[in-house]
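Taking the form predicted alone, here's one chain by itself in structure tokens.
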Amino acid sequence: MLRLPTFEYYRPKTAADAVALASEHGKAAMYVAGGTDLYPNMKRRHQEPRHVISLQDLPELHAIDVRDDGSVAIGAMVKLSTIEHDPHIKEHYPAIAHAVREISTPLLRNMGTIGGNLLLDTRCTYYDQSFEWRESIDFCMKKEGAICWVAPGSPRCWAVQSSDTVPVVCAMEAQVELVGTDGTRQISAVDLYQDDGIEYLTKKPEELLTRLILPAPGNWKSAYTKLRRRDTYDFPVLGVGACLWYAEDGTIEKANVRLGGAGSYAMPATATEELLAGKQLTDELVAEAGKAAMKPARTMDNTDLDVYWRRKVAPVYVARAIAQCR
């Protein structure tokens, strides 16, 4: 039986509390929210706080608002299944509710949460194992070694960035708000991330995330698809998530195609973008931009099924989420 470790458990109040927490305890302290992630992580000796600080008792955190400009925020502790089941964001924004219910099994998306999985850790092979196994064949650098088992002659982990709702998010140019021992900023979520396997994340470690922002609805359609081994519970081995902005003749003004699954990071396929831009939306168009995204879908052997397979895979995907977004 895996133990979770030893630590102290903490349940402020307010996000400044709470931030005040992890400030005054550094790196020895992480936020949980579900804890789908942190305790099985913890149980595999992946991350060891010795202070873990809820946010169960903070109420502005669990609260979905559609704002006056047609944006909603969701509070970072609302569940997923919640946001699955909500009226607005299912009518509203379907790419939302789908890369949500795509995520994992009932049981968990009611205790995970929308935070959680937008901080989601890197996911690896060799990684995603018992303290015991890692140990057996030396550590990796993502924890404890000196070696990237993916890439072993390669400076930096390749670990990967395997949230549903963070290629989709990025795509539709949402928003994160964070809350630090400076006061409360907000940040494009595409900048919340980059391409580390191990500092995945670009806040710093004592903010706190407390809402996502989702675009008012308007001139664009977004949409998530998912390859995975079984259809009903895995990570994805690549999550596309796609967002077009049409002119009114039709026309797509702007393109964002991301890539989950095969980077460390929500990686953009610029070339699909490209193509995309300034055109029509047919059958030919979109097949044509589903090839362009085979080069940045840099597949490698750090997830499930074979690695070759992935690649070829990656441009059906692709078009599959474009063609969504009609």
Second form
Amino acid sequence: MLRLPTFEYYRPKTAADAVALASEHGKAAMYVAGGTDLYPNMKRRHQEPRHVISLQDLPELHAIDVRDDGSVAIGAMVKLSTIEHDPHIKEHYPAIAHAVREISTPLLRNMGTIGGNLLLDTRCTYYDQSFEWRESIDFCMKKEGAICWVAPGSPRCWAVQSSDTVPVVCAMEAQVELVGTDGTRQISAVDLYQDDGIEYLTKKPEELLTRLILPAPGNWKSAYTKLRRRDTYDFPVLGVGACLWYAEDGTIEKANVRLGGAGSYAMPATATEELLAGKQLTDELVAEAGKAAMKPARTMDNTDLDVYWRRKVAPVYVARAIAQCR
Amino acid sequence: MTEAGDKKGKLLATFQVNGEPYEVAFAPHKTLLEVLREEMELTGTKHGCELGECGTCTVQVDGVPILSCLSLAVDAIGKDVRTVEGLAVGSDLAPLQHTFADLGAAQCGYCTPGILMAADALLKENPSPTRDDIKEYLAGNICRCTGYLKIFEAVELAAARMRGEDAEPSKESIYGS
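Given the form predicted alone, corresponding form predicted in complex with its partner chain:
Below is the whole assembly, all chains and molecules, this chain first.
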């Protein structure tokens, strides 16, 4: 039976207290929101915080606020099942509602939070295994070891960005609010992530993600498409977040296309984006823009499904996401 | 965590489970599943994958079905916890339990407690679910015996009976086509 290791458990009442606790204990501390990512990782000894700081008693993190400028701030502790059923999100941010529905199962969405999903640990065939499994082939560099089993000559970890919401949140240029020891800052969601399987977040460990801020509805449309083995539930093998901004005459002013499940961060499909900008969205353009995403989708053999097939179908999923932004 | 005292690193607290108080001592890193089974001796809720993938540990907390293997017991203090033991009233089985037994929706039975608790929550939210609603709601509960068809039929039949309809299982459900 898999049991949690022992730890000290805290339920601070304010964000400032939570940050103070996290900075006091440094690397030995971790925040927990819904626990659906952290607790399995702790059971398999991927993450072993001695101090676990729960955010459940921070009331401001549980609210969805529609602001005067039309933007929407979703508290980090809002449950995924709340977001998927929220009438305002469903009407104005269907891509977010859809991406959230694609996450895991109803039971897990009753527990898991948007904050937790945005900060989801990167995943890899050689990492998401039991302690004994990893010990038997020798630990990889993401935990305890020195080698990357996907690319043994590699100096870096290639674990994969596997959150369903991150590609779409990055594509629509949402912001995140972080509270640290020096106060609160708001950054572009894109800047929260970096291309490394181990250090996949740019924020300081004690910085607390408090809110996701979605841009006001306007002349843009966003979509998310997901490839996985089983439609019932699975992590994304490819997750495409697309967002197109339109001029009044229907020309695409700007396009953001982000590929999840293809690298350690939601990678921009730059060639696709450049191809779309300044044009009218026709069926031909959709297909062409999809094909242009084949190169950045340079997947490695460290998730589910055959690696070459995954590269081949990437243009299909990219094209579908773009077509849904019509 | 000083809800009810602290003794040798253990907490002493009273839980409300199936409407009854349980006063138990437990370490704060224990999951709700561990405390239910090992401290309260409510072994109806099962240990499965322990990682949130199988759903057999499903219980309801304040009416919401969640996975007890990924919840800390300490977070359930003061909440209304319901487990499979709470479905029957005395010796009277709940309609879902009746239909699961009658239609063969429980074979080895290991997934059954979790599926019953998820299905019970579904029928409270939506007394007339479609087959797709049921499939969606039970997507996090894995069954390796039945192929799910019997489970869907049992939930549909229980739903009809709970709506007060005089429903009987179809011949196909019992004898096959």
